[in-house]
Each structure stands twice: as structure tokens, then as C-alpha cells.
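We begin with a single chain expressed as C-alpha cells, specifically the form predicted alone.
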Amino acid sequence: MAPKNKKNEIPSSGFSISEYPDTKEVMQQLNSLINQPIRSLRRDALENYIDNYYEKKCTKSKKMINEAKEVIPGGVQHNLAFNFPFPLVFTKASGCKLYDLDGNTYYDFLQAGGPTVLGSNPPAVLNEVIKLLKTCGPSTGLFHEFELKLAEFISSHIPTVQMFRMLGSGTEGCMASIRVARLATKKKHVLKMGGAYHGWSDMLAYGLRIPGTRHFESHGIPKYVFKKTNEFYPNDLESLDRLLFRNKFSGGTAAVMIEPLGPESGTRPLDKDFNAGVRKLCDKYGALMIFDEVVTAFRVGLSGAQGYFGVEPDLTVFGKVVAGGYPSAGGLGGKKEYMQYMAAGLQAGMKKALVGGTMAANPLSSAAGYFTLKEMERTNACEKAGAMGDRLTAGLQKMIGKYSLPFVAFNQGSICHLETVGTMLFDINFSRFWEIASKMKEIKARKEVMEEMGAAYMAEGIVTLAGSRMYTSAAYTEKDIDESLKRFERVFRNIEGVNVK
């Protein structure tokens, strides 16, 4: 619920998105970007960052990572960690700042991948977590009152979530949603939007990051696993309609799963009315509509992206913020008629979706999630974080124009995108097989440049997600954003072809 405003003030929307991006204009800019030669850092600038920052100011991190490589594959446990030129070791997170082992300070636009809308380690939540640890401890394996409080909060703010079952991660929520959909519809096929990420379970590891890639990145998974999985193209309702029609004759479609902003948290943004079009097609063919709101729920607004778009999915996958940045952040919610298949406990008498998780809905995570959401509601955190995202994006757009760069900056509230190479903006078409090898080569080259850009941002004291996505939090101030923009500008001035007067 949006907080009341004082007299004569503009009413608060409660959403982080103040103005939805013009997706056609954004896609035109992105297509222009990937059709131009790569604009990378000058080699001398990259070498300077490596020699004078990483090698001189991050010596303790380098030493620890070298030790870690002996016992941890690749030296890190997290897929979001930067590996070029080597990962850094972080020791403290507070508000909008991160601190590394060598004492360097950074502006945090990774925000743990999105869950910390309040900023890292907010005292209002930490104090409540400490109280719980002193009494109950982190886990019992049995019911705790905060499971109920968290479920009631989520249900009261997201109308389509009549019931909520907490799980251990967004991946588990996605897995469970497919099992529920098949039980509820008695149908077989699953359709997902190409390029979208729905965790790393076998069946959904299809069409990852780039539409049309099918099983290209699904290493270790037998191809037969995808017999009942297919992908449709973003912003292409005709593509979805064709697949739904075809599936009618081979078991039907149980579910259509999408990220409501677009693949990879809106990296390839969806038209504003696209979700409504998907809803109509799901109704037409009797498929459940599943919103993957792992990132968007409680970041776009307390009623999620579905509240913003005014579209009602049948099932909603949760992650990230439902545990307030603490572990076991995941779950599934939806209408009672579908969520009955998620009943837990030992009672018999009906078919139940096979799910589990010893640490799911533990007291620690449930309490952290509940107090985080309550504090977000009290402080209007979504809208505040979105205002900072608007300021960051506007500053980046101004800078891109100043230096005549082909880069593209846009945002959906507090989810911000800075595309300098467009690695995930290509399409793969298997009917044009002769193009695939050259496109994959181009994508690989652009990914390497993206890693170098991310390393440069890090050396300037800015932590991003893969060098192309950023999350703002309510802990940011205008002063913080403006200082961050100065750091981005120092990187931009080192791009090949930039004429610095």
C-alpha cells in the first residue's frame, strides 16, 4: 500500500517505475548497438586499471582467491562474482556501500542480485533477527509464527496470491510451479520466453540469456529432458500462439512462464501490453500463466510487477527479497485451487507436487523477510529506490550523448541497464544455421569486452551485475548517485575513440 501524502503533494504510486520505457525506441537503440563495431576500453587504460588498482590495491584479495582456487572450483562460489582479472573478497556490506578485504570502498549496484531494496543489512531488520536468534535460533524444522506473518503479508499485498508456500530459492519456486501446473491442468508442455532465466533446474535450462539458443548453454543436461519444453520470442504473441496451437495435438500446454519485465530482468524489455496479451492466450488454450517475480516482486512495488501491469497470473514465483537478503529466499504463491497441490506435511488423500527443503521457511529467513517487507512498506522503499534509478539512468544517458557513444541506458524503476556491447541482445535462428557460428563468435567477443568494462567499473569503486545491470536501493541519496556518475564518466573517458578535450 502506498503511504498517504501531505496536502498538495503529488500522490505516491508505491511503484518504483515512474515512467515505463519506450520499448520500441530502446530496442531500436539496442539493435543499432549490436550492429556497430565493439567500442571497448583502450588497451593502455585497461592495463592501467589492472596494474595500478588490482595488482597494487587488491593484494589481499588476490592472495586469498589463489588459495581458494585450490579447494573451490574457479575460486568463488557465486555466479555473480567477477572473475576478471580476479575476484575480490568482500568483508562488509552496509547501506549502499561494500568494503573489500584490502579496505577499498565501493558503491553497491549489485545489491546481492536484487533483494536488498532497503540497502544492505538495515538495522531495523538486523535488530529483529538478533532477537530471534537469541530465542528460537535459525531453524527448528517445525512451524514458527513468522511463516504465517510473512505469508499473510504477501497475500494481503498481492491479490492473486491467496496462498504462499516458502521454499529455498527462486530455482525451487520455478520447479514447483511447473509441477503444480501439470497437476492442475493435466497437460504436459511448458513454454518459456526465450532469453529468460528461471533458475538452473534441468527442464527450464533452455533458451537461456539469448532467445533461440535452445539447449546451447545446458551443459550436463541430456537433450531429451527438453522434449516438453520450448521457447517463444519476446514481444512476439504470434510466436506464442503458434506454439500453443501446435501443443494442442500432443498433450497440451500446462504453463507459460515469463519474466514480466522481459528476459534477464528486462534486459530485453517487453512492450507494456505484452503481459496482457499472454494472459489472453493462456485463457484461450487453458494454460496456467506463471509470473517469475523473483526479481520484480517487492522491487517494482509491494504488489509486484503484476500490480504495476494490472495482469493476474495464476501462479507467482518468488525469491530474492522474501527473505530480506538472508538465505532460503524463494517460494510459490497463487490461487487456492492451484496451491492445494503444494500442501505440506504427512497427510494423505491427494496428489501433491513433489517439493521439499529442510531449511525452507526457517524462522530466521521468515522473520527477516517479514520485517524487511514491513520496513519497506513503512518507508516507501520501492519508490525511493526507483527515484535513484531514474537519476542514475538520466545521468548515464546524458554522459553517453556527451561522448557520442553508441551505448544504451534505460531502466524499469530501480532496475537499471547500461548496455555497452549488447551481449544478450542477439537472436539465434536455427533455420539460418549458417549464421549461428559467426553469431556465437561475436557474442563471445562481446562478452569478453563486457567483463573488461565490469573490471573497470570495479576499479573505479562501482560494483555492477556483469557490467551491464544495476540495482538501486532506498539507501542511496542523490549525492551518492552523482558521485557514482563521476566514476562512470572516468571509465567512459577511456573508451576507444573518445575525444577528451
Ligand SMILES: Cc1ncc(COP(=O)(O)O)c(C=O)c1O
The other form holds:
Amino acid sequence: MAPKNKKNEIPSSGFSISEYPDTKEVMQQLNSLINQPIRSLRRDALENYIDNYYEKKCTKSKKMINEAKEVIPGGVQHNLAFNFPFPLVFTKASGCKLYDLDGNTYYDFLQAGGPTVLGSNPPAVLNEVIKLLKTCGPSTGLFHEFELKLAEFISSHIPTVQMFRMLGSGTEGCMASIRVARLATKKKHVLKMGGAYHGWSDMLAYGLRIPGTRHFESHGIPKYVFKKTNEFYPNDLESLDRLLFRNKFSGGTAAVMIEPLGPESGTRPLDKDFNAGVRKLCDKYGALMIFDEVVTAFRVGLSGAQGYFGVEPDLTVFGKVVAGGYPSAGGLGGKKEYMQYMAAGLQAGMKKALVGGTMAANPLSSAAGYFTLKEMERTNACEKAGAMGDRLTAGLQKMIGKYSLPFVAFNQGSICHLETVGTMLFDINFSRFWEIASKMKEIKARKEVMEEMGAAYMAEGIVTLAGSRMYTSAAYTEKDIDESLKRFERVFRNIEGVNVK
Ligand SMILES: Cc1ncc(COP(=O)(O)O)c(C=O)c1O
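Next up, can you give the form predicted in complex with the ligand of this protein, since the form predicted alone came first?
Every component of the complex follows; first up is the chain already shown.
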């Protein structure tokens, strides 16, 4: 908790994180979780959710998804929409609530995967977007004033972003950052943190979710693509130093890319001083430091995670909040000397990073991003959303204690983690190949239990991100959080071995 001022008030920080988690303690709890047997829902409780909720109250969703399976692979388009026992169809989103096709209402902790810090469809943004649509429509392929306004807003809040170029997605921002880093440093290798997600481009689909998995999940991508990509271990500066040193003798490291809170939006939280350590190593070896702030800017604060940690990356990747939940959310920002490689246009005779995108920086996305950020600033939305995350996490921790469960709840402001099985907390070590098959089997079993938990939360009226992450927004009130906690408690009471009298 921040210190109080003379008037006994806690001064506003503008940041979503009021207190950084004690990462050593959290990691200890998480390691203990993965070393214990799985605690899943009682089979009769799961059957009850399926028979009495999904099969009785979600019949229209089920019918539509079955129809969709004929023309859409798997029945849904978005990875986050895939829910057990079948995906639901949503028709309305407003503030902190979601509404499905069958008329059921939910608390929304998915928040579209992160972008809607103000909550869904805030009128202050909607009204401006409607005005824009009526005058110019969503896209022209030409410059619009809102591109300038958005770039100026970002640059004025994030000093390292002297220049900003908007792109179509976070994936594109990450791809562009590597091209710029290679041109600027004339070096070859890229290092990423094991377990981190930087979109689905060929080169970065490496070491996904679980550190040490290298190309395990990179189906459809030839292995030679990863010749110049490697992963270092989260929270381990020595492993990064070793790789940087090794790369010196084979073309050098162009960039070190990290998610500043830790892999998968801080699911494996980084020590508070880790980013500063990465900065020093980048300087030592002449590599560019790339912050992937697709989730953290502007959820942690309007100056991003870099403002919170007081660390200056060379390049920053944007996504999600940069378009306020509207489409085409991506971008890259950084110092002028690097961003010059992103100049648009057809000038010959100059080396430029190859970047494109018909819909990138369209007037709709630029206006939505600009008005979202202005409204977030006016309402101190990051801090408000963070306070709701603190309340939710404290409530979950209390309940975990009450029912003596091995689960772990922690948060970085409005990014909340509820680990009931800890699938992403395992490590894979390729040199101990005899362990890999059994670890993968254990991870798969735990993932299935996590999906069941997600299904139970959903049946109790809570939408989470894959059953283990929750984003809070400024649209939540304390009353909403307390009501959500009651719903979580109903699920916890259905866990195998919980004694409810
Ligand atoms: C940290 C991080 N980087 C990059 C991406 C990719 O962004 P997009 O889905 O917009 O391509 C994501 C998406 O979730 C992300 O969480």
C-alpha cells in the first residue's frame, strides 16, 4: 500500500498496481501447487453444471455453435472463445457485464482479452466513434488527424516513445520491432523470455507458455526459422547473460524482448528489479531492449509498465488498449534514431523495415484509441481498475484459506491470476529428455481440470480468461466484486475434498 500524505490520504499514483506482489513468496506457493495432486471439481458437481446449466440454459448457444462447426474450424474463431463443454454465443457487452444468446448475464473478467480498461462499450468513446463513422467512415487509406492526436498523446505520456507508428495488431508490432532492431544494430539474434507470448509470427512462436519448450507448439513452422531465436529463463539474468555472450561470436544480439510483468501477463511474475537488470545487460552487449507492452500499456498506467518500473526500453510494442477494444490494435514506438526505420512511403535508396497493413492506423482505430486514452486519463481508470483487482484478489485469497485449498491468487493491479492447477508454472528441460513425456502428460491433465473450472465459473455467471486469469476494469464497483466473490465461493465449495457444513 502506498504511504499516506499529511492529510492521511493515499495520494493517487495513476498506476493500477498499488503493491507489487512478493514474487518470491508467490513462486513458492506456485511451486507448492504444482507439486501437489490436482484438486478438481467433484464429478457430481461438474455433471450438475453441465446438465442443469449448459444443457438446459444454453440451448441456443449450443445450437448455433454446432451449426458454426460446419463452416468455422472448431466452431469459434477466437482462441479465447473456446470454452468447455461448448462455447457460448454473446450478444451484448456493457460495462462489467456480458449477455449471452439465451439471456444469461455474466460478470466479465475477460474484458476482450485485456483492452477494455474502461469496461465494455463506454459511451464517451462510442459517441465519438459514431461521429467519426458518420463523417468519414472507418477507413480511407489516407492520413487522418486522429493518428496525430493518438501519437502525440502516447508520446507525451511515455517519454521513450518519441515516435509512434500504428499497426494492425500486437503480433505485427512485435514483428516490426525485430526488423527495426536488426536494421538499427546490424546484429542477428533475438532473445525472448521463455513462456512469454509475443503473438503468432513465425520467429516468435518459440518457448510458448512454458519455458524451455522451444518449438514444441510451433506446428506448421519449419525449425530453421528459429536459427536466430533463443529463449532465456524468466527471472534469471545469468541465463540471459550467457546467451548474449554466446551470440557475440555468431553475429550478435539485435534485441531482447520481454513482457515486463513476466511471461503470459505476469503469470510467472518477475522480480521488481529484473527489468532494470535486463536493461544493463542490453547496454553491455549493444542489444536493443524491447518491451512488449501489448497488455501493460495502458493497463498498468498511462506511462505503461516502463513508467511503473522506471526502466527505459529502446522500443515498445503496443496492442489491445491502444485501440480501446476496437479493431486493428497494434503499434510500435521508440526513440527517433530507431523509429526512422519505420518511415512509410516508397522512397528509394533507404533501408526501411518492411511493414504493411491495409487497415493499420485507420481513422476508426486511431479515434477509438485516442478517445479511450483521454477518458482513461480523465477518470483515473487504471488506478480504479487496479483497486478492483486488489479487492477481487484479497477476497479470493481469503476464500482459499477458508477452504484450505492449495490454489494461488495474486495480482498486478487489474491483472489477476487465480492458479488452481498451475499449468504454465512447469519447466521443460530438453537435456533431461526422459522427463519431457511425463511432464507433458501432467500438464495436459491439469489443463483439462482448468477448463472444467472455467466451465464452472461460467455457469455461476463469471467469464474468465481460460479459467485462470481475470482482468478487472474501471466499470466494476465494490458491490460487483463482492457479488463475483460469492459466485467464486460457490465453485470452491464444489471442489473435491472441501468440507462444507
Ligand atoms: C504480451 C502480448 N504480446 C503480443 C500479443 C499479440 O497481440 P495480438 O493478439 O493483437 O496480435 C499478445 C496477445 O495477447 C500479448 O498478450
